[in-house]
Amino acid sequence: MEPIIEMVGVEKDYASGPVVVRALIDAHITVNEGEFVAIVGPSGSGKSTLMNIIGCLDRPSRGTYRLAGYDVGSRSNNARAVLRNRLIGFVFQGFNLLPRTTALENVELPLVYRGQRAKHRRAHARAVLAQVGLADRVDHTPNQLSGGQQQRVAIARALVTDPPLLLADEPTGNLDTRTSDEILALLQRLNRERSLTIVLVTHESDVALCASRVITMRDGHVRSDVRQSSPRDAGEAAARAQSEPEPTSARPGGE
């Protein structure tokens, strides 16, 4: 496999009056195509900003990020967003679906962007949708889905481009417990049979669990990166939650 992450000595700064603050210290990170990475730390750790490099939206203040072998600090904003816009999917804990649209719609949306004629973009919307188990909701709307079918709905809007990278962003963080570990199959599924590189930033351990690499951050440093040669089996934990009764309460937005 080939990296599509690669970074040497990764750091960024910023001003807060006349202090520097120091978000990111000499991060040395390799991801290979097809890897599953949860990335996991406390607030103020330096994963969000970290998840920000990766993602294209914003640049080192020293040291050199490739993505897919283009050196992304070198990039003007403009050409930073090309590079985000067809390698990167984006997945995050508030769903950030249009509301008055359907779910068809909000999964076309890319591909509108991109010039696509409606028959062609219709049509592969409509196959990502089923790909994700929501072949009979193309025309709901957010409002008349569930908080995991949202979530279903903004993963296939990520991956309607077809990028070889998704970075997913607390994706379950507004989901109960069962409907998390669903996501949580899904994107193995999507891991595994499609060799889709996932990015995933969590505070919960036991979605990190999910994933086949775990990178512990702290205080701007990366502490640790271990493999785990047993993941979670997310599926297994949705197939024994169906057999339990339904749970009295839910946080907000699960099924």
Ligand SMILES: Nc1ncnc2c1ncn2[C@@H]1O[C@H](COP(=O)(O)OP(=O)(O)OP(=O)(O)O)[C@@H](O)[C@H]1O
Second form
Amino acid sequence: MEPIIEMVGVEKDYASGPVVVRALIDAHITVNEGEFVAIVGPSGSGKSTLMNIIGCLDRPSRGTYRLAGYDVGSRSNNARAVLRNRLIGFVFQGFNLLPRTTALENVELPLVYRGQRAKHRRAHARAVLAQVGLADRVDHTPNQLSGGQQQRVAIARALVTDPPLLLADEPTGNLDTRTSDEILALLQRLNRERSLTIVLVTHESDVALCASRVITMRDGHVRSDVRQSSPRDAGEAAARAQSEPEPTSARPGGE
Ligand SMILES: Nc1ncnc2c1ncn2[C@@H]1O[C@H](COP(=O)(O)OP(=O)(O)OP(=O)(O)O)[C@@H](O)[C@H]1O
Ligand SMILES: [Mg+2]
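Switching from the form predicted on its own: structure of the form predicted together with this ligand?
Below, the chain from earlier opens the complete complex, with every other chain and molecule after it.
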């Protein structure tokens, strides 16, 4: 497998007034195509800083970052945007769907920007929505969908352009445990079936356990980088939860 992410001595400083914050220090990270990486660490440890650089939203202050072989640091904002559009899908904690716009139209949007013809992009968006289990919800607007369904639409939108890399910042942060496992099961399946490379930031250890590799950040440093030989199977957990009775909120003697 080819490396898709290659960082050599990458650093990021933020100037805030007279103080310089060293948000990322001497990061050496190589991620091969088809890996599923979780990034964990306390608040302020540099996770989003690292993701912003991986996602070509920001440039390193020092060091070299290559994405699919392209040297990102030496490129203009425009050239970085082109790389980003071609190579990366983004998923966020808050879903970030357009309101009053159907699931189908939300997923079509990246193809509109690419100038694809309406008939072709509609068929393509439908197919990707079917892959994430939403064939019967294409005409629903976000407020007519559950949180998990909204995140599925967001994943379909991120993948409709067929990028090799998916970046997800706390993708299950707004979801309950069962729904979170369903979304993780979908990500694990996409990782397995499409060899989609996934880099995901999370605060939850249950989420990180689903990845095949866990990078721990602390004070701007990569503290550890560990492979997990048998990741947690989120699909199994979700199926188990499905077969259990709904938790009841009724308390004996309660009002
Ligand atoms: N634009 C900025 N200007 C100045 N300092 C910044 C900026 N962005 C981040 N920082 C600082 O860089 C450090 C790393 O921030 P970062 O957002 O990467 O942390 P994080 O690990 O994502 O935290 P969280 O879990 O809370 O999201 C923090 O000390 C933060 O205050
Ligand atoms: Mg963050």
